[in-house]
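To begin, one chain is listed below as structure tokens, in the form predicted on its own.
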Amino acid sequence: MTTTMALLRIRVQGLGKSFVLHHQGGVRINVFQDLDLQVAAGECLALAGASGTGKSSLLRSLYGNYKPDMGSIFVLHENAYIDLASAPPRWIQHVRRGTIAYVSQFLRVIPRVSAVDIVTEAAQFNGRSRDLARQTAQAILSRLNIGPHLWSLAPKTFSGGEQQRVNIARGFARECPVLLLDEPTASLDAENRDVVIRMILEAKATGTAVVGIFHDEQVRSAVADRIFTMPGQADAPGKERSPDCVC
């Protein structure tokens, strides 16, 4: 698939991000500069690069959690491109609710809320009734080997791998056109890793654009159509390579 032939869901142009350490003399750390990338419907772009090159920061920028210093992040939302780099907060929230799902490395939820309620709430984002959303949540949790005996429990009591699977279930339950994944299989065993691979491939088949960080080479090879290598601070702007390239 080429992005010139398919519907673009994400288009990033000239993106730059830095952080100022106010408690350490105002030191500015440049995370990335002049990034250009695009992602089409039905494809997966994997972010690669050394630790500290800004992969997770880029994902958070695509979700609107981080405001870039420069550049644009155009996301196709309700048949129009919205620039999340300059959009007001209410528009960012609107795009998140309808278009972008984000699976972070760690589960952050309200204490004492049950696993099934967490995923049910996410499944309601696309307009499902409460009953249908709950059925969807139960199906996804079961697929990820979170059994009925755990549904009524708060995930804070779960193991790290179980928490990550609840996190994945919450992201996939929304069935958004854009899916951001930050090391979704890092805490998973081989069986559950394979389940997540199949879920990503199924999402792509329905037209979801996926941007992800996959440190597991087997996962990356299975799901990625293209790889975008984040530049180091002394490097040229980011570049793409084949998913089969060992670099």
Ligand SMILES: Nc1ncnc2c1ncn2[C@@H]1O[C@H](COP(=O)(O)OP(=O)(O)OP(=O)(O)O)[C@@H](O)[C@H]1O
Contents of the next structure:
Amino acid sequence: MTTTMALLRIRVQGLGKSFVLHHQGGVRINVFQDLDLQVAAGECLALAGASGTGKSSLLRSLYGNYKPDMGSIFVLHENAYIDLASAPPRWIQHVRRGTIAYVSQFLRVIPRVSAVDIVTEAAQFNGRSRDLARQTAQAILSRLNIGPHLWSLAPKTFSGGEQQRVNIARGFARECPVLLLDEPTASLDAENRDVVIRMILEAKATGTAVVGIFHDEQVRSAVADRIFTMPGQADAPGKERSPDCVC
Amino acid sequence: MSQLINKEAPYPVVPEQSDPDAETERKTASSKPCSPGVDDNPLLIVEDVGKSFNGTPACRDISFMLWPGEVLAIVGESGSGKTTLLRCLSAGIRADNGRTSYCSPTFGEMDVFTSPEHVLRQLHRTEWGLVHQNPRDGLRLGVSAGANIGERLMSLGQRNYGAIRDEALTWMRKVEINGDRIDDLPLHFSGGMQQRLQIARNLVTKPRLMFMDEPTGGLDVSVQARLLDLLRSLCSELHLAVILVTHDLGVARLLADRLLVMQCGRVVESGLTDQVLDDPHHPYTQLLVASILEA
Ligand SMILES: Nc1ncnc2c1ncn2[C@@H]1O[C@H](COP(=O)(O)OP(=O)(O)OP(=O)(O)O)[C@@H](O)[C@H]1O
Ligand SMILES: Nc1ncnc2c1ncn2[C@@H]1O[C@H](COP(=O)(O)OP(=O)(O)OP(=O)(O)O)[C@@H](O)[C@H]1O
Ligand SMILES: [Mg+2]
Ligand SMILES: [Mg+2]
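Return the structure block for the form predicted together with the ligand; the form predicted on its own was the one displayed.
To see the whole picture, the full complex is given below, headed by that same chain.
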């Protein structure tokens, strides 16, 4: 266990991301440049910074959802570091399937697919049987206070908080070595927020590397080991600091 | 791709994890046996395919690979060459140039464009499926639903009427058509039912590769949603590789692992579906994404 703790799961080097908006005068948005960061197994890194500084963009890049224009994102996947910034699509899918769970800020609903099926699908990946995956899904949904009366419904009609809890359940449905969280507790009440905090702490205890955006100060101080502050537009590259000096 | 594996990584690195899209990978493909799903051999390798009509190119320089179980969507504006490409790849029309090789469990590694007619016909009855935008083009309207599904089985020599009928009923159930419609003519089915019947008719021989041209095209929204749901589960259950032509980015988002964006006969952008849709780089892709409400 002690060796696992020191293991680097994510290593970002010289990462840069910009957007060119071709239909808005070709304007270029330089979101961030030259970012370096590392996350070890069992550690939680919180991304901080003002709105628009690129926290979500960085998190999406770590999932291979945004394509950075510079630098590398090495993620430890089955005993090798794969660079998500340059890996071909099939590899990114492979790494996602086995290694990375990403909880977006909002659930993207799929028409006609029930809450329990959404989570079951995520739980099934580790080669688990459909039955076992379904049991796992039901347990996680229950833990997040999504009761059996909602399981067979498609989440389209759920409240914002219920949808988000389904989304979180999906992210936690299989124990991934890397967990990416974009404001997971934003629309949750205190009780459910505490459940999510406990789930994050449990994931860390099993060696998961967590990178998250937590606007809620209480959540952040409960789970984060370090804070990474996004540099402002004109600022120097991002620097890490300890969570104590956050306020 | 400069450096996929970090050389300085303080951890054992698996050797030879090269880019699966690289040239070298293609060479080894033919020497290995094909078994769907588990290996890394592409099912289809498309190289520099082009087709012109009366001197005007409809599609050109198309290259990509497709792996077993993978769903690839081709999106792009009307007239960009999507249907033409699909017809070339499925050998419906003859491409002017390029090469497509298909890894068949029956025939081994084969060159689609130069394969004899009877081999292609056999593929179309067994390992391949073709779903037309208009189900009337892919069905025999004058024979019963059951006979439509049974046709492939009969063409493969199956003669046991009871067994064929059972199989037809099984597939009707899978595509959510009531079994008591088995003796009815598809002529009188709704558009959505016809499309589901067309899909069942193709799937009965458990193909490995499906070509689909706008499968949800002519259907209204609620029928579309149901069909998409069905296609989604069938693709994963049957480990189907699909080349899916669609102009609907929502359909692509839901079904496809990867995306090719075509404009004026060329592929202008390609990649993981969610990456291309959420972070489009090419001006044309940005236009496509911006012009829909939500995909
Ligand atoms: N897909 C995209 N296309 C174009 N611009 C984008 C895209 N995604 C993000 N941006 C831009 O990148 C910048 C950073 O956005 P991002 O969402 O990463 O910020 P954030 O730090 O997460 O902000 P917030 O705290 O408000 O969520 C913004 O200017 C945003 O408009
Ligand atoms: N048989 C044919 N003879 C002559 N021209 C053709 C033929 N088939 C296609 N074309 C032309 O080739 C170009 C590409 O057509 P294609 O049908 O492949 O487009 P598409 O991308 O499928 O469009 P849509 O989305 O409207 O179905 C068009 O300009 C079309 O007019
Ligand atoms: Mg954000
Ligand atoms: Mg067409």
